[in-house]
Amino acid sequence: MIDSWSQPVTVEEMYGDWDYEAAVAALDRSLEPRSATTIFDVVGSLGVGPGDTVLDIGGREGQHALLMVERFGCRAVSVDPVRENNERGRELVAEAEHGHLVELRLGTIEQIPAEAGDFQLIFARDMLGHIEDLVPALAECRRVLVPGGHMVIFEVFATPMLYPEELQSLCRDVATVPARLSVADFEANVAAAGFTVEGLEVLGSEYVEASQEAGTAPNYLLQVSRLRRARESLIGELGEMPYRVMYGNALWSIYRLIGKLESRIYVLRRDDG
């Protein structure tokens, strides 16, 4: 690890007789990083095809179950506790090629609005951070899945590299319960509500490197940047709260590339004995 050695390095290491140009042409070399779509090469994996009802559980827009129904043949529901969020989506599904098997509803993770054993896979990406109390989340998904059916989480965790104090300022600011940030406590709260780790896939800090390499994303640094420089006058312009989710959302992003935080893809199996 970068961070284990223990000696200084001393200014004639530093200016001594290495080869400065060939060091940078190193780093802009590409280590092909693993994009956002690899959340869905897992979902096909588990043979999710025509006859499968995929639930997006925090699903915003209905984004992700747009993606999942036209790659996958699927039907898939999505759904989203913030009323805007639906009603942006049905105009999104309403234009979509394969929106007619896509359906957006009203409701949390806490109390799902569907049947026992109505869908054959869960969808969740991002969004259990900002539940309060796992189990009792997690145990409504199980409830809404067949027999032996599948989860496929995809989350962002604290490593040791992030202090606490970092934690509790950044979860602040992104509305993330702290407690979600421990890989620890997340996997002792999947087998306490029924399920089985089936699959983990580590994926680091691929996911932004890949969006930073394809200028996707937004450069986060130089929003931090202006951020900081211009508080006064962006919290002016903007209000406090869309500048602190921007500040907040920026580090985040910035964490996962440096170390501080990892991203994770999680293969739950509901557990019947």
Ligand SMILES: C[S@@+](CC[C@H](N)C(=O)[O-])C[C@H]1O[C@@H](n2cnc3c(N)ncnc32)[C@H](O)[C@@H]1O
Second form
Amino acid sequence: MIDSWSQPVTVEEMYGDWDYEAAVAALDRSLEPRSATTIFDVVGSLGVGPGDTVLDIGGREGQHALLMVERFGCRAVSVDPVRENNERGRELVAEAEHGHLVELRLGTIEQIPAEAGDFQLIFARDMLGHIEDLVPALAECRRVLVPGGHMVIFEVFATPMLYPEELQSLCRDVATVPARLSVADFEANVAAAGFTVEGLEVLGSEYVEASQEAGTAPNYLLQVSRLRRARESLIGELGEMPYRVMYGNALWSIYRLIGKLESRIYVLRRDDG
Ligand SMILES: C[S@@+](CC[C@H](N)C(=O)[O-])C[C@H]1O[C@@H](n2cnc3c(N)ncnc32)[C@H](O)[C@@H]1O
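Moving on from the form predicted alone, please list the structure of the form predicted together with the ligand.
All chains and molecules follow, beginning with the one already shown.
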């Protein structure tokens, strides 16, 4: 589904009396998109502070755990199943000023290495897309959360502009479960696992727009063009799997920019009746 105006543009209209330079200038103006750090404002708004322990599930190398302990004075446990993430994370944490407040554990969301009620808040950023069965995974989060505790989730979802065939091929290259991109499916799973949606921010394309404006992200369009034109030589140079992941990640970001995917932040509360 793309914008469908009722009338086609005529040649006269297209090349006629309107100011192209003014249009380009209008599109050069920033819309002040929210950047990826705003998720920590959401965490802060839930009152996390000293004495609290946050679980960063799928926390990769513990970067966000470090950021939260620095900002909120809490403790954090980062759980990730990939050994390389854990090893790189140990070096990062050892070098960081507040590293003593972060613990890295190998583990999965399906079997979190923690006791019941260990955490005041769970942070799950951009990782639920990898999970096959979401209800048991969220129920496991519920187990390790204090009664009434919150989960802050950042996730990317499909919009009606994403065609079903695109969904399948895109997900294959980024180890993502296609069903995880459905908002309806997600919200039903959340309720089934014993959580209530307490907050929702639809960010749409803002984070990717912000990173493009800041120059902190690659030029994904150029990457895809090069990946397509030099397919065989890049596969030879990088290997097939890195080639696919780079292609999938770049396409993922382009789809976020053009509205086939949208990002959202959910705040869930453990439902205790
Ligand atoms: C896109 S990365 C996001 C990492 C980090 N949360 C961030 O926002 O930068 C997805 C992460 O999920 C982790 N992951 C994949 N399957 C998982 C599982 N079953 N349980 C916990 N983490 C998982 C991966 O190892 C990876 O670090």
